[in-house]
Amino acid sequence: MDRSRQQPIGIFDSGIGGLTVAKALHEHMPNEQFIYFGDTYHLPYGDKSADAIRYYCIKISKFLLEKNCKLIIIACNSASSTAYDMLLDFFDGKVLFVNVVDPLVHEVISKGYKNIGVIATKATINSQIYSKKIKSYNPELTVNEMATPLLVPMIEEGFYNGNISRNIIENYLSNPKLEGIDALLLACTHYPLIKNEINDFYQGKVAILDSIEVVKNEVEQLLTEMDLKSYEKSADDLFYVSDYTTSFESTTRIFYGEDIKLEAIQIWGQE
């Protein structure tokens, strides 16, 4: 398929978490076009079914195919975990994919940690994917999964930097699964919003890492090997949601860092 620098970057989520990943590569890449799509019809994915996590990850970036984005990121480890396999399949050279789990577990094993905790949704840890791929270079390595449902409604809610996170947050970093670790993965795009408050609770003594830096550098650097890079922006980002309220709009600033303006469009249904 032949593609072209001024072709825009498609990023989806689960909901609007993955506007953290969106904010960071508008800054980093600001001669990119961006086309974000959160799907706050179905969020969260973190308790839903592997193959409707599949259904709702191919739609999605039918969608994105059909707005001629030359890149589509999955800024959602359960989905990333879930359909990136399915998905290069489905969409065989016809566009390119970046994935949130693969970018982070190559910058835990090149940094050399031996105990590794990781957090996320219960889709991302059921799935089993970071022990998996992170065993797959370094058998010898412990990783320690555990699922924190309540992160992401609480900070959808705004409920951060303040008692009801750090007792949450305490709650779940105190389970001895964790205990020992001397890196955690924050396996969520939700989780860098808390990123502070977690490292409070280990006092610098544990790694924290997370996959916007890294997934940002991924997408540089992929770019500029295919020479698709832009060095000119062609048109203002756009924010697309499968659901609006009114509560999606103003919480877009928590992860965003400023005012969008969010679209509903409805693809379920259009083949």
Second form
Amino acid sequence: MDRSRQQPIGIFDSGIGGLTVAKALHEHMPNEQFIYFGDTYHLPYGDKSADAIRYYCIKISKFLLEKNCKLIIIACNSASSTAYDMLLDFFDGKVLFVNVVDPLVHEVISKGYKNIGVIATKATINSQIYSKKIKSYNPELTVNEMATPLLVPMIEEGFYNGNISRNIIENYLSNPKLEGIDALLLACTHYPLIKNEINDFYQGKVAILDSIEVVKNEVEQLLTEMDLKSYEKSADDLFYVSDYTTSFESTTRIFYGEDIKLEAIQIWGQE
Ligand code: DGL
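Okay, that one was the form predicted alone. Can I see the form predicted in complex with D-glutamic acid (DGL) too?
Shown next: the complete complex, the earlier chain at its head.
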């Protein structure tokens, strides 16, 4: 499969949480064109079945492939944990995929933590992907995974860095399941927004790891290895959503840090 440096990079998420990843990549690789797809029509993925998420992921990846992407980043843990392997099989080398789970797993292993906590959506926790992958490296490690489903709507409604978020976060993190951990994985692309509050809860005694930095490095390394890094930006970044509301548009600022123009695109029901 021939690929060229000038092709865009696709990024998708269930909605706008993946913009935390898009923003970091955009700043780190200003010469790449990014095409973002937020599946706001089906948001949240965290409450969907694995089969439903897989179906959405195939359709979105086909769309990004039609947009000529050289690489697709699955900027959603719920999608990465349920659909990554299937996407590799389905597209059979037609496009490169990067997920957000493996880089985080490699990071926590390389840092040598022993008692690892994981917080994420129900879909990610039900897949048990983190404990399976971490234990496949070292069965001696302890991994405690816990679903924290209130955090995504809380963040999307702008409740962070305040009393409400502090109470909810404290309530979740005080769960005995997470007692004695030395590292906590923020296994949802929304959670970097509450990283400081989580850090405050642990008063710096537990390492808090999210996927932003590690995914950024993974993408850069992959493009470099494959000689696919662009040295000149070919076109502006594009941001698509499958269902548009003004509230999504205003929420993007929370995740992207600046105003962006969302474009509604209908990709469902056109088989
Ligand atoms: N950002 C998604 C993730 O990383 C969660 C949002 C959702 O439930 O759709 O899992």
